[in-house]
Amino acid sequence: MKLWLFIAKRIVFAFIAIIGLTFIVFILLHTAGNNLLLSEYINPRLTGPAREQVIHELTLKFHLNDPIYVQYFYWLVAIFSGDLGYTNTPIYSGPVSGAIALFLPNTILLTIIASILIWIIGVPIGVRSAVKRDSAFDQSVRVVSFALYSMPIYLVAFLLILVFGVYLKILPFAFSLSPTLASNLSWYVNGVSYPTHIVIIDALIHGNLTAFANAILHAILPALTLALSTIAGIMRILRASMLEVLDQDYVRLARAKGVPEKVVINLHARRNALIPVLTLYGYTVASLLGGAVVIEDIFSYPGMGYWTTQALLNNDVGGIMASTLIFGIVFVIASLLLDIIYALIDPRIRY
């Protein structure tokens, strides 16, 4: 098959899939009923005509007297105008598509970190982890990822926050920057920083390196934390393809040739022991954005994690199946970059 047509195919199927995700989401939003729907827009304190007169224009605005498909048709439609509908959390109050420009960068920027992280940690571990098979090292990898296997993503959240927070007080814990520090700042408000929303790169802009570093510190543990959950997979995954990858006859052969083991690791070796790694770190680094929502709330980073369970704590339908459908639509996205990079390393998957 060509390349160009297993991408379309691909692309098919993902636009299948998101659209089958936002029926689910729309099914889940008024599972509760219209009541809970419309709660969202009506003011608590109205009372008497005025509420029935705005239940009443909320409701031919939304369908609501209409069949269900038909209120699925003009939900998606509005969904796909960027109207994901309207959230009420302690943090934020307003359209959703606000909420996600304010959060979602800050999530994007610990999923970058941790992706990195998870990158030039696993990799290396687990290629010297196959080389040097069923000694000290090797053994204590093992132990170690077995480890961080087994334990529940807060375990490792607050085992971080003990050692390098609580008895070492070299890393904050809390929060993107240093409330004292926030309060001097007319750029950094409510735990939201302008005009990138991005503190680490907001502080840039506005030169102030003290808040600069100040961010970099408070974003360490919170990515590190995420990295950590999720990086004993691919340390278990390329050290059973490397150790796979070492038996071949290739190898073998480059090894009789003389050629030098650093060679043979890391030019014959290791970049064919990479390919099943690429499809699990692609999964892996997707379903970072669902591990955010722990991590971000423990840390009380401002991002999509937090608002997530800002939305969930306070009954905020909008919230919730707007982050459930934004989460959802990433991880189709990254699924279909992946298939795409895989088809390109590997030509064998197109047929």
The other form holds:
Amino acid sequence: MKLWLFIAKRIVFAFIAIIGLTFIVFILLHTAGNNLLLSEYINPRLTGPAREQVIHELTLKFHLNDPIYVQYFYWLVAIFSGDLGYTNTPIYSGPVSGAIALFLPNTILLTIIASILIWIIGVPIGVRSAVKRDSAFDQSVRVVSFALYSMPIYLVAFLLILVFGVYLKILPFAFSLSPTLASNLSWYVNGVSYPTHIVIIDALIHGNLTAFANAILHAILPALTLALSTIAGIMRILRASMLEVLDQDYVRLARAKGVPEKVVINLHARRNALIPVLTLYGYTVASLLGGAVVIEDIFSYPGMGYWTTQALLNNDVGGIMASTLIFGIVFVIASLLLDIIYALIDPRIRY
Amino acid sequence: MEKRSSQLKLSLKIFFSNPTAVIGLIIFLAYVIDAIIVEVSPGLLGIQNPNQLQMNFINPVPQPPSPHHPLGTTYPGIDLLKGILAAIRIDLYYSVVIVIGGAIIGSVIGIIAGYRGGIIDDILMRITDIFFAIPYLVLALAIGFVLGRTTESMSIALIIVWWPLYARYARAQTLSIKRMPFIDAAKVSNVGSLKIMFKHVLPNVLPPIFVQISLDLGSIMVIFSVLSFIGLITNPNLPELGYLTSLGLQYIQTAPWTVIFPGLAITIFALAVNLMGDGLRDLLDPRRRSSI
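So the form predicted alone is up there; where is the form predicted in complex with the partner chain?
Every component of the complex follows; first up is the chain already shown.
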């Protein structure tokens, strides 16, 4: 099959997956009943006929008396034109799109830092582990990654908090900025910073280097937790694929030619061993976004995850629906991009 | 018949020659036995009501481990050892239900897709892709919202996200079995395709599925506890490891054992079933077989 055909096919599948996802979310919300769906739009102080009137108007507006597929159609149109409804949680009240603009940037930032950490911690260790196969280093790496692999993400978070926050007292483990520092800043309100909503970048924009350093310190533990929770899988795959590559003829040939061992490993072997890691890496980055729900909750870090748990605890329809869609769509798009990158790198994969 | 028993002997020999797999099996059995004791006769372990954590508001602040409370207590005055022993039963039960549920749905869909092929395969696998694309937390949030935040609704959410994995395994396995001569023989002797699928294909798909089940038990218990931890299961006093961990949250700085011990109970289980699963996987690997 030609490359462009493969890519076209994957894009169509991704589109179908996203439509399927919206369908599932819609059905779920639909079964929750109209009253819950409308609750975000009705002023809770309204009673009697006035309330009935509002409900009637909203029912017409959202086509709630029409057959379910008609409702689904109008709902889809609204979603794709950016109207995701309203959300009402203690940390934010207003249109869902506004909440996403406020909270998504921090989550993306955490995800980026975590994926860099995965790369700079996981890859060298995985490679070394394979090169020094069965050495004490290899054995201990395998034990540690096996343990990490089996740990609930919150336990990883607590262990890091205990070591770095409580005993060593070198890293903060709550909020995105120290509260005493934040109380004097005009651009930091209720855990959200302005204008980009990414604390680290906003601190730079406002030229506040103290806040900048402080914000970085606050991001380390949540990002490290995110990274550690997935690093074990990466190291395992990399080690296995590195061992396989080191056994290949071209590596043997390079060695026989007298190519220095360093070059053999870094240039010949590692590059090829990274191909399978790349796929896993992409899925990892996508799942980091999901993992952020738990981690942001533990670290009270004001991102999508923090807002999602708030929405959940407050039975907030708009918030839950939006985060379901966004996390799902990000996942679908990430796996689409990966399949394409993978096909470009490794011609054998096209079928 | 003789061949089969010698095969079994060989399998057992391979499994028991792997010390880590045996340790995994022993730990797994310990958890199972604990669950059975709590189910049948909780009094043996000093547990009064296996469905409820015993609170003690006279002394609610977490106490460090002592002879009276070997693992210490967590808020509000819950003995952690008893709490964990009781919680294992619930976590184990739901993990098994979820994994088996997902495996059954996935295997059936995977076998049908793989055996039928063509358009049926395409449709079933695209549906599988859609479900595969949903992050578990996302679906758990949505289902928790609609069906309520209960153990049952979380189990449903996890089964829904877990079956696609099994569908893919079963399909891949079916595709290779489909080409084997005994399937052709069955076709020639006019056996119905439904019968072929479930009488001839299924038994051959099961062994790798079984290995996957044992590997997944740990991940599912971890995920189930995470869902409970973030508040997606609201059943106060339910002995559940994630909930038990969350009770100690406010005391993490002064009483770290309140979060570490329940967390470890899950980690050890997940480690054990992973080791056991790796051992089981070796049984299916012909290269390993011939080396012994």
